[in-house]
Amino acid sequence: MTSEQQASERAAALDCLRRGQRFALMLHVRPDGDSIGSSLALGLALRRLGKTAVLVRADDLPANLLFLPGIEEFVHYSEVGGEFDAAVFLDCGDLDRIGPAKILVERARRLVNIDHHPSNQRFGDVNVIEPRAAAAGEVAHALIRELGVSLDFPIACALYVALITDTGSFRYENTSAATHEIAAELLRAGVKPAEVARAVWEDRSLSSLRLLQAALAALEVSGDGRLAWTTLTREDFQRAGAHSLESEGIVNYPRTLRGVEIAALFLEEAPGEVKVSLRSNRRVDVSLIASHFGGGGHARAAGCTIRAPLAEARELVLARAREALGGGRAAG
């Protein structure tokens, strides 16, 4: 996409943004911190311009995320009612990612779409789809600072939230010199790293240590190191007291092992469903692994999820993982 273009859809956005008085802005299921700090930041904006934005959710909100000023004001999307001058969608790669809470598209008369992933389906009546951001958060803050609205502490904590969620606290290859300059002055609005990082990573629950230990003991590794992977049952989930959000990041263990090129965790969230969740270190375009089977995501960071029994989908996704890294066995 050339940056006229770019600027064009911006522009589009930010035309609906200023001329609407009623939004809906919808978190995708099982949200993570740049989906509810990008649609955290945007509502509390559009709030001070005066406008009504209603924060809707599907799913419960991650413990871990609970500390954010203004996180009370999402409600579940069975509670909202009225009509909508937009329904807005910020890190949502398709229309399906809001589960049931798509009833509430029927109430919208436009559709705003705001994301940084490349398989994005641009399924909005306007799309802003920015995949060089680090982050929605990213395409958030120029928004909110093309409307004019200042950095007040709430807004600032929740896109640095959305930024240091995304980037694996700027260690991903996504971070770019923008993203430190957005960081700099969002810590410039208040916002103190030491404590957001201590709430994001580090006050975790025992059921989500109990989860991570079933997790690392089912960890499994080819014969050549490139591919590494683990699975956790409903039954695990069930041992260690756990809910679904609390597998959050698990992923990233496997792929910290030293000759790790694809990480892989397999999730089974009901009996013939499981959720992937995939990543690569250096060379693999892992989302055309989660394309492959209705998923999708970034280069480094993808997903999908696999209507199959547990033993199977697994095997599918080994296979592809496989052949992507250019053969071999994936036999642990």
Ligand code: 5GP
Second form
Amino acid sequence: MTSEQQASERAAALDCLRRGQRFALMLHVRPDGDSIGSSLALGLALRRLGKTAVLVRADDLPANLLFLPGIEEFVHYSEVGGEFDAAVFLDCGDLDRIGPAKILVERARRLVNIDHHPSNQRFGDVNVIEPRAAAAGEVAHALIRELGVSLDFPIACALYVALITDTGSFRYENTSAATHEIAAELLRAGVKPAEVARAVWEDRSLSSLRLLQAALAALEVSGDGRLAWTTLTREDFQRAGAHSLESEGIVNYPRTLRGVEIAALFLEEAPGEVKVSLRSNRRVDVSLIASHFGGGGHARAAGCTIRAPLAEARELVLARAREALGGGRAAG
Ligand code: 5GP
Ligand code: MN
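What does the same protein look like in the form predicted together with this ligand, given that the last one was the form predicted on its own?
Time for the whole complex; same chain goes first.
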């Protein structure tokens, strides 16, 4: 996509945001820091312009993000009434990502799709898709600037959380000079990086550490060391007393093992329903593996949900992963 096309997409979105009066901002299921941060920031910015912005969730919010100012504004989709000039989607590669909240789509005159997933399905009437952005929060930041809203503390915190969660605190290869420039601006608006980092990464529940313990106990590595995975069953969650969202970040442990190219986490969400998280380090585009099973994501972080018994789902994905590594049986 050329920069002119990108500019005209942004202009169409801004036009829609400026003209509309009542908006719904839609979180995706199992919302992460980017979904929450970018939606909260844009929602608060629209309110600053005197508009109504309803912040809509379909799932529980992760406990480590409840410190964000304004987070209490999110309402469950089942409690949302009325019609909307536009439903705004941030960080949603496809429309199914919003889960049951999809029923609100019929009450929106327009769909505004703002994202950074290269695999985005362009399901909106307006689509602002910027794959080079490290987070949807980067795109939201640009739009907020162009709307003429200055960065107040709650907006800056929300954008900062979007940046650090999608870049692993500026460690992943999506991190750019622009990411750091935006972060600098957010710090000038009052964000305290150590405080945010502590709240997001270092204020863990005992149940989440117990879950990590179970995941590390179940760690497996292929013979050639290039593929590492772990599994969390329903029982693991029950024993740890953990919420399903507390598995966030666990897939990074197998990823950090020296020599590993692909890491996977298999999470038994319900009997016969397996959520798969995929990560790669340098070479393999794991979004292709996830897409094969109806999911999607980025080259280095992707996911999908497979309806099959745990062991079967795991074998299906591992077979694809071995193929992607190009090692055939050697990887097994
Ligand atoms: P995670 O493994 O942390 O759940 O997700 C990593 C990334 O993969 C997310 O940021 C998102 O881009 C993508 N992703 C995860 N699950 C799904 C899914 O079910 N469908 C699609 N389209 N993308 C997903
Ligand atoms: Mn994102």
